[in-house]
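Presented as structure tokens, the chain that follows is alone, the form predicted on its own.
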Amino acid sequence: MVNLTINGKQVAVEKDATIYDAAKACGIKIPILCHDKKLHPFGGCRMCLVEVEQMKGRLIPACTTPVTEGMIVQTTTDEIVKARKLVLELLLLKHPIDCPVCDAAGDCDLQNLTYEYKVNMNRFVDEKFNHEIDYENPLIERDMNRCIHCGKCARICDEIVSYGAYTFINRGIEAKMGTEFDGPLNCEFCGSCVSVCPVGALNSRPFKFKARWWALQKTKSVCSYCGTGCQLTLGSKDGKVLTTIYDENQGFHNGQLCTRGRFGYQFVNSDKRLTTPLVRKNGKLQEATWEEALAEVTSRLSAGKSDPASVAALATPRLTNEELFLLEKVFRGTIGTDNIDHSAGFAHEALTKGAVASFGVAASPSEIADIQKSNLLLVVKSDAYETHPVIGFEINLGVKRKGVAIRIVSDKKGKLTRLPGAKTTVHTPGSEVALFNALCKSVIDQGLVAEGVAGLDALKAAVADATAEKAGVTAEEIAAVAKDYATAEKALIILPIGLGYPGHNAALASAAANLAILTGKIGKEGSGLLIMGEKNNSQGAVDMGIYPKGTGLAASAIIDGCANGNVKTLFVAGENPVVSYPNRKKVEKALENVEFMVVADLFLTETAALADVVLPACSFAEKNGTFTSLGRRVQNVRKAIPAVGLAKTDFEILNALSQALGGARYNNQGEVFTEIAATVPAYKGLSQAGLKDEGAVYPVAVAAKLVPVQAKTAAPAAGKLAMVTGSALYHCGTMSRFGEGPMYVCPDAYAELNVADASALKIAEGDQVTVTSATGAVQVAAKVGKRVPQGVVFSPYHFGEGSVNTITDGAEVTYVTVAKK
């Protein structure tokens, strides 16, 4: 520690702290415009000038000057105040005084400091800039006339997002924050630059002219898109969520959000929201009262109690833990059916079966914090950045700032491939299990097995015939990855799972776990296996038991049961199987065949349109509860706005049904959490009040065990391309289609082809193409590039039109033909 004195106060800080850090630690405010705690110190704005007794004769920037033992610092002398006023005058020389129409007014650091330092006149005169304002993209407005050259936009885009969309151009008085060739902004539109801009140079266009900052009600909550568990602050007014508010001190991610979290919240305010219950009469869904709708549902579920096997429930892992726990109690407890799933039958067996078999718990043994504590990351598919973008930011930081090595095994290249030192092994689509078996065999052959690993002989036998060729890679590549992984002191495997990733199932989880266990990479920080659930509460859904146990039907079997008449009553809470489950025609026919289907949802989705009763449900912004992130962090979700129309929370809906069916009744969702803490072992000792703002990571007791798995091989189809599915950066599931931001940037389905394949098929970027498989055909736009290897086509699964699940059947790879329309 280093001891110094600031304004007469004694303070001790870490030796790598700056004067700014030390002042902040003892409660002394130093003004700053170019500083953000996530970014490297810059020292560009000069507002943080201070006086150091040992450096008499000049003022120095506090944000870039390291502390030294015995340093004596003054932060507010007359000379310092005079210097800061001069800095403000110079900044205002070119800055337009258009605060009345600037969206940053009230949240502008320059405005606030000008007021604080009483700079009500300027000794200098010059012409203002007249830069053309960039309105080219729908999400971010760039008005460089207001820019003060703090560089925060360029630094966060480079250091955190790793995109590099901004750069300084020109020099001196003509200096400007520009883009590539000084053209319109063309990036991922994550909005990180907007969040840190201290003035109104960068604005969120969806928020423009919606409200003044001081008029917003601020509510801390948790993002409802992917499983990362990013905390956010919702800014609401007049019953609508208008924006998200940046807070560098919020969450493990220091307030950083991706494009979905920052620009995808408009679905809450969508005029397409369901506002009243609907009941099918004479073949059409018609408005009804809650009493009428719930009576219909209660009557049907009550009759199902005498034949529980004929009843099934599908729930989205976007519900809160309390709602999922109550759903499980109603259907498994009160009605007696075990036919409960949350798409786990398609997408989450890595947790419900794989993790249980290999670790003894249905959860990852690792946490998000392990990413930056590791020496080497082994990422399965390079799409970790697209599926869970803020995890991508964590990986960037680990690689760039802490020297974490990164190895990627994937069926295509991606953004992580471009990180410093990254090595990508591109394998045959669908051969992930074969690849991990080959890695295990190579570790054994190279004599890199950790001491005392139990079950080694059985694994040796299981992987005896594993070869690199079965995964479509070379023996040298496998040997190199195996050696790098095994010899790293700490190594972490990152595995995404979800509806867009068929094949990322129990077998793959165990195959990956085998590599970790074999090399001793379990049970210590910075190591292990991080299984990344797709939705915001995928882990919570597993924790609450929303998957079949015993003889119950999984999601795919429930669809089959609807088709063959064994399932007569289906309750769907927030799931949209028509679009998100494989083989759309099969799913549609099954749901049309089921005798009675009730759907609780925010929107009249493709699935809800087939229902007999539709119940309008609340969004995450309209309710309290908890979500559990992929890193096992349980966090509070807080109500920001009243329910839209007559919508009810899923807790209210299920609580009413529970009481009507003779089950439990709760006074509020908090009572349910108390019961969760009493009955779900991992949640023992937790309380909603105790979670506070930070949440709590529940512990797991891992019993690691090698579980040999056999790799399936998918024979290539002559003359066809191997189609793989996944997530687009801007979307998550099917809900993001109702957010204006994601749809501005990525409104339609597409098929991504390699340039060589596209050339051979005479297909150009943007052409409409027909993609045909054994189960059907879809027409989508073509994207052409080098990310996808030759012989492979990639398509995201989120869209209702051009629905890729029309042509998939749940197999790891779908072989297709692609032709220009």
The other form holds:
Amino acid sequence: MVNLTINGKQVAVEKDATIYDAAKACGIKIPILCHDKKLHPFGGCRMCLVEVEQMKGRLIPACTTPVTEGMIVQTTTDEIVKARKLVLELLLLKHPIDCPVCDAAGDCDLQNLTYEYKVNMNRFVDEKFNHEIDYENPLIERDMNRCIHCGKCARICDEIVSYGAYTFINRGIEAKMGTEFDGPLNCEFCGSCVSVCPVGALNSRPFKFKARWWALQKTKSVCSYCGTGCQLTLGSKDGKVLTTIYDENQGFHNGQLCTRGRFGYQFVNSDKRLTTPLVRKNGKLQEATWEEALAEVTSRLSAGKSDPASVAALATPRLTNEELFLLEKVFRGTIGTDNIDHSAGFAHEALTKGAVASFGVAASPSEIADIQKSNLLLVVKSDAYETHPVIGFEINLGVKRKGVAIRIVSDKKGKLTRLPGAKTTVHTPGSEVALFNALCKSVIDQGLVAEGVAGLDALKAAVADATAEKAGVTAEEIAAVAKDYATAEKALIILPIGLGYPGHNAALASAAANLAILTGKIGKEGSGLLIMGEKNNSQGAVDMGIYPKGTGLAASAIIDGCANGNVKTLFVAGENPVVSYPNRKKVEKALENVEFMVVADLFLTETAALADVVLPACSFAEKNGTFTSLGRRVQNVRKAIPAVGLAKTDFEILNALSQALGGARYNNQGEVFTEIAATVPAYKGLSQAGLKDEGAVYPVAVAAKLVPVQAKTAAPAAGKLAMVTGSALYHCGTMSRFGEGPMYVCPDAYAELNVADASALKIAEGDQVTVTSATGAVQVAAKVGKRVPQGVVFSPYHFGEGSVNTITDGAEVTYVTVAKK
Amino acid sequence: MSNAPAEEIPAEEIDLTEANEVIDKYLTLPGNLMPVLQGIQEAYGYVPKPTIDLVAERLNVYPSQIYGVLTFYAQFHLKPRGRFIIRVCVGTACHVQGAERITETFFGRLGIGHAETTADLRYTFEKVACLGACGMAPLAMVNDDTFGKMTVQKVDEIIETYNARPMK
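With the form predicted on its own done, generate the form predicted together with the partner chain in the same format.
Then the entire complex follows, led off by the chain already shown.
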């Protein structure tokens, strides 16, 4: 620790702190324009000038000057104030005084400092800038006339997002914050630049002219897209969520969000939201009262009580823990059916089964914080970035700032493969398990097995014939990855799972766990396995028991049950099987066949359109509760706006049903959480109030053991391309289709081909192509690039139109032909 | 700060062989961006847009950053330049000796202004702040050739001389 005096106050700080950090620590505010907690110090704006007694004679920037022992600092002498006023005058010389129409008014550091330092006149005169404003995209407006050259946008885009859209261009008086070739912004549209811009140079276009900053009601909540569990602050007014507000002190991610979190919230206010219950009469869905709709559902479900096996429920892992717990209670407890599942039956087996088999708990043994504490990251699929972009930011930071090594095993290349020192092993699609088995064998062959690993012989036998060739890679590549991984002091495997990844199942989780256990990488900080659930509450759904436990039917079997008549009543809470489950035709037929289906959802989805009763449900912004992130952090979700129309929360719906069916009745969702804390062992001792803003990571007791798994190798089909499905960076599940932001950046399904394949098939970027498999055919636009290797097609699964599940059937790889339409 | 719109860079198809050779030469060197860009300019006479994309891809640098470097250093050019670069000094000594008339004469004879290139790519004209030979003011240079004590007549002589030179 270093001791220094600031404005007469004694303060002790870490030795790598700056004067700015030290002042902040003892509650002294130093004005700043170019500084952000997450970014490297820049020292460009000169607002933070202070006086240090030992360095008499000049003013020094507080944000770039490290503290030294015995330093005596003054932060507000007459000379300092004079200097700061000059800085402001010089900034205001070029800066337009258009605060009345600027969206940043009220949230503008320059405006606030001008007010604070009473700069009410300017001694200088000059011509204002006349840069053209970039309105080329509907999400981010760039008005470089207001730019003060703090460089924050360029720094965040480089240091954290790793996209590098911005840079200083030109020189001297002509310098400006520009893009490549000074063109319009063409990037991921994560909005990180908008969030850190201290003035109104970068604005969110969807928020433009919606509200003045000070009129917004701010509610801290949790993002409802992926499983990362980013905290966000919703800015709402007049019952509408209008924006998300940046707070560098919020969450493990320091307020950082991706394009979905930042620009995807509009689904909450979408005019496509369901506002009233619908009941099918004469074959048509017609508006009905809640009493009527609930009466019908209740009578069907109570009839099911005498034949519980004929009742099934599918829930989305987007509901709160309280809602999922209540759903489990109603269906398993009151009605008595074990036919309960979420997409686990298709894609989350890695969590529900694999983790249990290998670690004894249905959760990741590691946390998100382990990423930056590790020495080496082994990322399965390049898409860890696309499925969970903020985890991607953590990986970027780990690699670029902390020097964490990165190895990627994937069936295609992605953004992570361009990180410094990244080495990517591209394997054949669907061979992930074979690849991990080959890695395990290589670890054994190279004599790198950790001491005292139990069950080694069984694993040895299981991987005896595992070869690199089976995964389509060379023995040298496998040996190198195995050696790097095994010899790293701390190494973390990152495994994304989700509906788009049919091969990421229990076997893969165990195969990956074997490698970690074999090399002693479990139970240490910065080591282990991070299984990344796809949806915001995937972990919560597992914790609340939303999967068949005994003889119950899993999601795929529920669909089969609907088709063959064994399941007569189906309750769907927020799931959209028609678009997201494999084999759309089969799912549609099954759901049309089921006697009675009720769907509670925000929108009239493709699935809801087939229902007998549709119940309008509330979005995350309209309810209180908790979500559990993939890092096992239980966090408070808070109500920001009243329910849209007559919509009710899933808690209200389930509570009403529970009561009507003779089950429990709760006064509020908080009572359910109390019961969760009392009955779910991991949540013991938690209370919603106790979670506060930061949430709580529940502990897991891991009992790791080797679980040998056999690799299934799909035989390649001659003359066909291997299609892998997955997530597009801008989307998550099928809900993001109702967000303006994601739909602007990525509005339609596509098939991504390698340039060589595309030219052989005479397909150009943007061509409409027909992708045909044994299951069906779908028409999508072609994308041509170098990300996917030759012989492979990639397609995201989120879309209702051109929906990829028309051609997939749940196999790891779908062999397809692609032809120009 | 200039209020002029950004320079537009023409899209074109060029042979990237030479650019690839330059990159190969420096690929493993740390801090290789400057020599690579200089090498490319040496080979093509300027830095064509497709080579920027190539450098970005092969050196794993953001294209925006390369553009930032290219627009920062006066030595780089993003548009094709003439075979002969005429530079006229407009520094203090040259200015008082009538540099303005010299530049105006060049403008009139060549039909181009400052930082412009003739359509046949024979000449590029640039006003420069100082060429460091005030004793010879007013001063002009064509590539590495120096012309001191410039007069309007000498402008015509220079143009005649270089009109007669081959383009390669």
